[in-house]
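Just the one chain here, the form predicted alone, laid out as structure tokens.
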Amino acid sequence: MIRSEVTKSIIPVITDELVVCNIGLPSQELFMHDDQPSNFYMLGTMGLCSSIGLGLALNQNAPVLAIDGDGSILTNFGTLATIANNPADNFTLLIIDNGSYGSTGDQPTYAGKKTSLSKVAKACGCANVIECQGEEAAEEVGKALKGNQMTIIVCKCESGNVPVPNILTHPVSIRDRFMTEVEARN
């Protein structure tokens, strides 16, 4: 499986969550597969998806899923320590680890080499870390969202991209409709 297939596979289990999605192709893929007002598409700020997701989870009760990538996590390694030291049981972080910077041409990341993001998350103190393959992602995300325990899922998959449309919704509209969803859940 490639990242787009992993994203498509989790659509049936992310029905009532607030979703923050990583910059670039991951956001475009989620938009293509299932655009929802409860999805916040990162259109800038590489490396901050998991941090924004955690901040959101810490400040309200609705379940929050952050869909991040290995390249983005490597860009902001401190986020794993921050997550470990600020647990939010309504927060699930899905790291789709394809071992590449997919949005910029599939250049390899260190997660595709020697660096294990699941081991790094555990070393930072994250208590509930699961590593799975792409085919297991939907099941693991579903369990995590129902589990009422902060969970980090590192989903290993193949590198590769599919053609995706640009997100034509204006960034202010994305923000406004997402904030309406956040307020409705408080």
The other form holds:
Amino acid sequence: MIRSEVTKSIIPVITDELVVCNIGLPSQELFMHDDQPSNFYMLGTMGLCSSIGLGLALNQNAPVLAIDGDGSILTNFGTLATIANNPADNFTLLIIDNGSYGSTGDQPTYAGKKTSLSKVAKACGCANVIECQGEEAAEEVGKALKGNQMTIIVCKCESGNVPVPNILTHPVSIRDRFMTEVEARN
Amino acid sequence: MEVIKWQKETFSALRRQGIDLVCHVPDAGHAKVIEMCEADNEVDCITCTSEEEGIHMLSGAWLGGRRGAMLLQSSGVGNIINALAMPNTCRIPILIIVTMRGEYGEFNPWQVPMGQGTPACLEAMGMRLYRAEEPTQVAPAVENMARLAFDSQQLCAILLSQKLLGAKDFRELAK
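Please supply the corresponding structure for the form predicted in complex with the partner chain (the preceding block corresponds to the form predicted alone).
Starting with the chain above, the whole complex follows.
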């Protein structure tokens, strides 16, 4: 299973949740499979998807799913400590860990070598950390979104990409329609 | 060290502007304002592991309808440059207060390049700057840069000059 297939597989369990999605191909794949105004495509800064998700989760009541990647988490390792120490029970962080920098040509990441992101998350103090395989992602994400307990899911999958469209929606439109969705849920 | 007037006024000005979320990377120049934020039950005060985290946590918070500010030192400005791309592109308001190093009276040469480069770096990323040199300028700057940020959806920075902060105080605070 590759990242695009993992993303597609979790769409049925995302019902009303706010989704913040990682830079590059992950956002384009989510856009291709299921464009929703409740998706915030963070197309600009590697490593900070989880920070936006946490900031959003801590400051309003609706459930938030941040879809991040192993390369991005490695860029901003501190986020796991900040998340652990500022828990938000409406927050689920899904790290799709394909062991590679997919958007730049599948160069290997350290998460695909010696570094275990789930162990790092636990060592940072995250209380509820689950490691699963791509085939189990939908079930784990579904449980986490209903669980009312902050959850970090590290989903291991194969590297590889599929052709995706560019997101031509204006960035201000993406955030404006997203904020309308946030307001409707609060 | 006792809280001085402009620090109290900074805190009051933030609260008057409806700011009840403060992200920071601990800094001696901001220490008293951070303490006042932590002592106020209505203010959430979040320590960030790096300044870039704070910029995006504030962005997420604003998407959720909340006003926040980031307190950092000029050396931390180097950590937020790329992070500013997102709020810039999406027109998400950002308010930061920067304690300056590497200028008036600086004793540590290692602080000079980033301190001197701070205004150009921030301006290059589309930030609107106001530099406070005198204590009486701080509170009006916080109020008006907060308005510019949140009412006009701009990226705004208040630079607290080292002349204002007092270079010698850093040595005392470091003890």
